[in-house]
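Starting off, we have a lone chain in the form predicted alone, written out as structure tokens.
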Amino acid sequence: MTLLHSSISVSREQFDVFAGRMGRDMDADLVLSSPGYPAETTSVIGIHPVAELSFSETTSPDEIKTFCFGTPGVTMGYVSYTYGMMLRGVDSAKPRDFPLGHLKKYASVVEFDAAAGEATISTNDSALLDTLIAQFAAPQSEAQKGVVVGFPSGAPTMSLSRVPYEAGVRETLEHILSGYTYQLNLSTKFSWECPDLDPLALFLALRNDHPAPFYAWFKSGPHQVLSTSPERFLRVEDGHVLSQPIKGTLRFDEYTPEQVAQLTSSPKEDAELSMIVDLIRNDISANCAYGSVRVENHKSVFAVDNLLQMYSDVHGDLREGRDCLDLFLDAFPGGSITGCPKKSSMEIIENLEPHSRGMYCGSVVVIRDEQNMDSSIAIRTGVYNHDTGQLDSYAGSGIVVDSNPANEYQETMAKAEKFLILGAS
């Protein structure tokens, strides 16, 4: 059947209303980007899955490639941090409460070009095309406005509260001094019991109040992923590679230009970013052309979630015979949420953290073909289990030799704030 295309002029606000309606009424998966961020990307909606790949312990990179590249069309989904542990040979005895990965292809894909103010619908179903065009003109209902329903008041339970988290930082510092790691990302898990939660309303409210470049809404069995990430992992555009690792954080109540200098001049924050940039350079070099890997805009800063975040642009070009999944799987999981050296840091993380990360610190991916994809680091991410009524979210901080345990805990809580303030309101 011939692939049909239709382009419609719409504002970002109109597209967001349409996206919310698709998530509510058509069980769609969403990757939504806000403008003005260094990692801004194309917003993509996948409607009516026609093929799915759910990862198991035996799912190989070749199987993933066959699913993504064997038939034309956009692939959307996630790869969990736990699958990354398997790729890196890091064992875990913790029970898994989340799938290893889940990819889908769709009957229709809708993409939004914010700069052009244009939404493009691609489908091989003419009736579905007519339905989707009509949905752009439909009025917004109250249920689509993102009014949070069913979020419990009060504090969540934490897998690592303040005292054990700070103890974990001190233990990490001992590992650093012993030479087993020189940077490590330590996280905690926040859990709420909320059987009456409307997770889509929560997702839409977060997007409205706390915009970021990599919002993702993805259904996987009983689990609903709500990712609000500001960080790009790897983008490939016609073979050109870009990674934008974030390391270095400063919370602010009211922005002033002096805060940027405070962040960029900090030896501790500089060390965090520089170590990870070096790791990313090495991670992508195996699949990039010799001499093409370079760093630009080192120690750049942007604001998101009342946080100043420092990042760099790491570029390269895929070498002949390599595709975007070779690159992704060889570099996964992202170094900014493991630490370095990567494998030994992941082994220490597995011993220090009582929770399984699952989706957290994995990646949401949009794969178009062998030479084109975009992907996030799944931080600032929640997972809602419709069967149990439990919402989990996670946050962490990067620890280096001059880290202060109390400061690292406060940074972790600042990163979790947009979820935490819902229970405090």
Second form
Amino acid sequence: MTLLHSSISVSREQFDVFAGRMGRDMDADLVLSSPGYPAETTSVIGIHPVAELSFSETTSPDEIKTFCFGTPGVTMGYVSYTYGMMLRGVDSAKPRDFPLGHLKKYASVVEFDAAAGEATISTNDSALLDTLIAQFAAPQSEAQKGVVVGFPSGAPTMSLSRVPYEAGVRETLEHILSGYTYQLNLSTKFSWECPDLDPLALFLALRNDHPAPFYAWFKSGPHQVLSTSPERFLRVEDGHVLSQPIKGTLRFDEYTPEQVAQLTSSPKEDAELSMIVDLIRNDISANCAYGSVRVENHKSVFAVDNLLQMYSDVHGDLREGRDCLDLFLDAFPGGSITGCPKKSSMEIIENLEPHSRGMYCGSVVVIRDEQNMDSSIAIRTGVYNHDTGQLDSYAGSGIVVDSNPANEYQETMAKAEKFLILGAS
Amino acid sequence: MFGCNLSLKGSPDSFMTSRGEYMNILLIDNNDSFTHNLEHLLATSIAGCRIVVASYGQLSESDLHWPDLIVISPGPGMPEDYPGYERVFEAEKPVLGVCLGMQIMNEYRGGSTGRLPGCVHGKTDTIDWFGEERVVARYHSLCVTQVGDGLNILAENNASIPMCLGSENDSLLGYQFHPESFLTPDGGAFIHDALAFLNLR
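Mind sharing the form predicted together with its partner chain? What's above is the form predicted alone.
Below is the whole assembly, all chains and molecules, this chain first.
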């Protein structure tokens, strides 16, 4: 069967409207980017899954490779933090209510080339191609504009509320002083009961009000992933590797250049980022050529969600004979959400956090072939369970030796704000 | 002591062993997240070297005859968490220990380790490196509080924290700082200095 392509001139707004409609009417999975962010990526829509790989405890890296590379075409999906714990040999006794990972291939993939202002539909089904072309021309109805329906008022329950979160920070500081971790990311989970929630409307409203470069909407059984991440984990383009760890956060109401200076000149935030840059260098070095790993744009800053975020670019080139999944699975989960050293920090996290992270702090992935992929760190991420009507979202903060427990709690709440204000209004 | 044959430029160079072969290096990984950085630094500083990375868990069965140099990685925790290193020091091979690796070497020689006042992670410091000021990256909660038998403090920082320990006679060298960090400018120079000290070049 021949793969058909059709390119259509569209604006980003038109592509977004089309994506929303595909999510509503065609059960599509979405990765939606926004311009002007370091982690900007290609927006991709996957329509009509034709093959799926749901991860269990026994899913091996080889099975994942066979699924992604065995047949041509884009693979989209997520890999959970919990699967990352298995990869790194960290045990968990916590009950799992979420698949360890889920990848799909599709009857049609629609991608948006922002530079050319062009959407390209790829499929080998000519009837589906005609349907999708017609959908681009259809007008947007009011109902698609993303008015949040069914979000409960009132505060969510939290797995770690202020007092136990701050106690967790103090316990982390003791582990740091003993040398078992240098930095550790401690998170909390927020839960709302909202059986009447329209999760797609929530996703589109969040995207409209709080743009970020790595939004993802992905259906996995009864679970619906709503990821609003600003952070890239790993991109591979023709074998060239880029990771962009974020560390260092400053909340602002009105942006001023002085705040950027305040963030970049802070010894604490500097150390937080530098440690994770060394960790990411290490993690990509496992599959990169000697001499190819380098750091650029160290301590750059961008703004998202009323937060200034500091990041760096870590580059490398895949070693001969290695592919993007070798790289991804050896480096997973991302260092910015574990801490350093990784395995020891993950073991401490497992003891400190009462919740299972599941999808949170995992990755949303778009895999094209052995030498090309992009992936996010699934932070600022929620999961809606259609069966139970529960929405969970998560947020966390990196703890280093000069961390103050109250400040870390406030940083965590600032990162959750775009979800929290929905219930407060 | 290092003497005057220090290579401070860190340029890759071929290092042949006494047997006329390229240098074979065993790098023991103490469950650390900087081991591959150290591997890449060794590989880019020592042209033609062959590096095998073995996990700490494989230490008891590792063949210690083939390497020309054994490198002990940094890692979480304290030396007492890593028993079994005696065989490395009894193999009569040159050993370079980094951070925890240096502390393990020091405790093997009867020294001790304690909490570092003002624990430092991911920050740089300036140390006196044989008469030269050098910027190095530091990651440590613990430090050497008593130096082991036969080891000398070869460098320390302004607060008198040992930053380099060694014994030229026994071909042992330890760096408390992290030459493999991107925060250490010209980390390769510290590898060349180590090879010179350990009589490997």
